[in-house]
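Take a look at this one chain, the form predicted alone, written out in structure tokens.
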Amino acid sequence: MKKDLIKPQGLVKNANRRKFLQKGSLSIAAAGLFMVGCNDDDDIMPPMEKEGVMLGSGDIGILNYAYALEQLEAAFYATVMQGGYFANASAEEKEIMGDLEKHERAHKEFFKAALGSAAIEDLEVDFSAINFDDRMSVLNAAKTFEDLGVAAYNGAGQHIQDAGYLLIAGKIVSVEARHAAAIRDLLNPGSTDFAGDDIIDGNGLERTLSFSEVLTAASNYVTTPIDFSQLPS
């Protein structure tokens, strides 16, 4: 991709990031309701294993891997509105860390609620090379959750099974990706670096990583080991 063919104009106004973000809002979260308890259909297997957890297979097991997904990013927003970063930040980029943090939060919920007995524990993280009294430090680490995030949902999305289910998750990675869009234009704004040659192809097609390629970037963070062996290969 050039960065002399495309010209945001959306995401290099300051006024109109929080926009953009609000867009997402917190509306996944009402409108997926109804997933709320797992089909009888579903195999609901034990979330816990003598050492971490087990996704579990199937739908399930997918929407579990989208659950830890999102208590790692929420986990990671936690700690920011708690960091020195947060404390001395303009108040734009407060509005926009403040609505990640809500947006993720309610992701993580609406799975946990969602998922109910199947769901799995709390997962333990690891944050530590993370600084978060530094800005770069914490937009960069942010990156890389939210365009992990993203490419997880698109590569997760093929295995989906149940239509509600897919339907929401095409919900939420479309708000991930409004996130990735915004962190990469606070960390060069008027940039093309929204859409980034590193994540969309020629084609205009965002990339997508595998089960085993998101779980083994995400471990780097997450300290509670994950068994993903029942998931779609």
Contents of the next structure:
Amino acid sequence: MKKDLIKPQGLVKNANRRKFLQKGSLSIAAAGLFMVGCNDDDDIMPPMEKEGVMLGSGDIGILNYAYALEQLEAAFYATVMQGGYFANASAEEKEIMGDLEKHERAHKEFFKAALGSAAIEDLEVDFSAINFDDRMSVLNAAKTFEDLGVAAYNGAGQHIQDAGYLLIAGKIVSVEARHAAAIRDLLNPGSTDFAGDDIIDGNGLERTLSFSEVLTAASNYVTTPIDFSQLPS
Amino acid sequence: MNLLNLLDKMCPDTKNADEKELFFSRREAFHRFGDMSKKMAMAAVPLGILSALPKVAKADTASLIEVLNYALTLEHLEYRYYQMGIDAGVIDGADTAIFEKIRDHELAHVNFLTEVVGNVLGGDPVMEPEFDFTADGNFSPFTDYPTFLALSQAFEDTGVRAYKGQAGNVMENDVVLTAALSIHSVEARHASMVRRLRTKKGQDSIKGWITEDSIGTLPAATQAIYSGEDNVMHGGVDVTQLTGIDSGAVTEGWDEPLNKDQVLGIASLFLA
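Right, the form predicted alone is done; let's see the coordinates for the form predicted in complex with the partner chain.
Below is the entire complex, every chain and molecule, led by the chain shown above.
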């Protein structure tokens, strides 16, 4: 059943909306501070509100959600390939990072084209917490992004209405899982981490994450506010 | 898997108002029963719930059982394969933990699907078939480690395609779909690991992801497992044209489904 008649959807949406507004105002405050700090000429500019994106509703909203995550991953691997870790990486790791950059860029461009005019704007990212010269820092971030992607697609599947879109998500999520297993094996070679107990339960089921959980985790790296209040719940 | 949770997600697949009403009122009755004594309700489920579900929901349930029994057949195959490999001592010592972990997951999938089919949906879980992993004497997976690894890869990559092919068939039930997706990604993790392990050992030059429809050094009999993986058209768009990214990488970025007949055709090589 796709629509729960009992759940007070209005309340849920209001709560999400409130969260978004709080976040939005944080960004506005941050932008204001920035301007105070660096703008010493006489131009009086109105405080610029940081533009957020609205994912939208229904399947379009979920495709935009996937597009947002693919934007994040593509931006990450593009940055990896500019950094010191990649320059000095082993042949195996260079090949893996090069492949992942292409796969995620292909996913991103695909969603952008599929969404057409409904696509959200380009997201702004902040990778300052990642040291792109450091192997462990890069691989741990890659692990976070790949595991997050798998859990996001697994959690979103049940909200997709169109079987064609569900199949597309299915075609991509298994590739993200292949990535995640490889990255985990680079971090701890030959161990059972590729399919570790931290993400797979006693029934052999991988974890799923909700829209809210995924976007909260992503917000550590995405500075553009994302309004997901119209996504199905 | 919680039965009442599953019931909540079941859709009264009818436009008839009376049948909808019947479905919801009976579901509500089971909720109340569950409140009185959850343990008793669970024990009574197979007898009680199915006779109470409207016939439209029964039809839906029958198709879920069919899909899950098909998945269960594949999980039986995978579990038995790894258990026999471990028992035979064919696995290199350094890789033992990897294959014990994979075996544990396949056994968990067998138990989970058996539970859902039998005790939640009230169906008859398929029994484990008898397998012949030599495929009529063609392979020696339990005495030759490279062969063991090659067939492991074949089974895992098949499993990924099999689950993917069923997503649309269980999408009306959120709980079953989510469970199937959550098994699907675990199979993909296994596949990635085994593929890379074979390359690390010099047995192949493949990656964790599938390039074009390449079988690498696997026996020619496995071609059906990879046929169609060279697809670059998604949502009506040629992604190589769209992005300028080479075809190899684009095919790696999307895994393709197989339908039930295709998968059972592959699996039949290993049925006694």
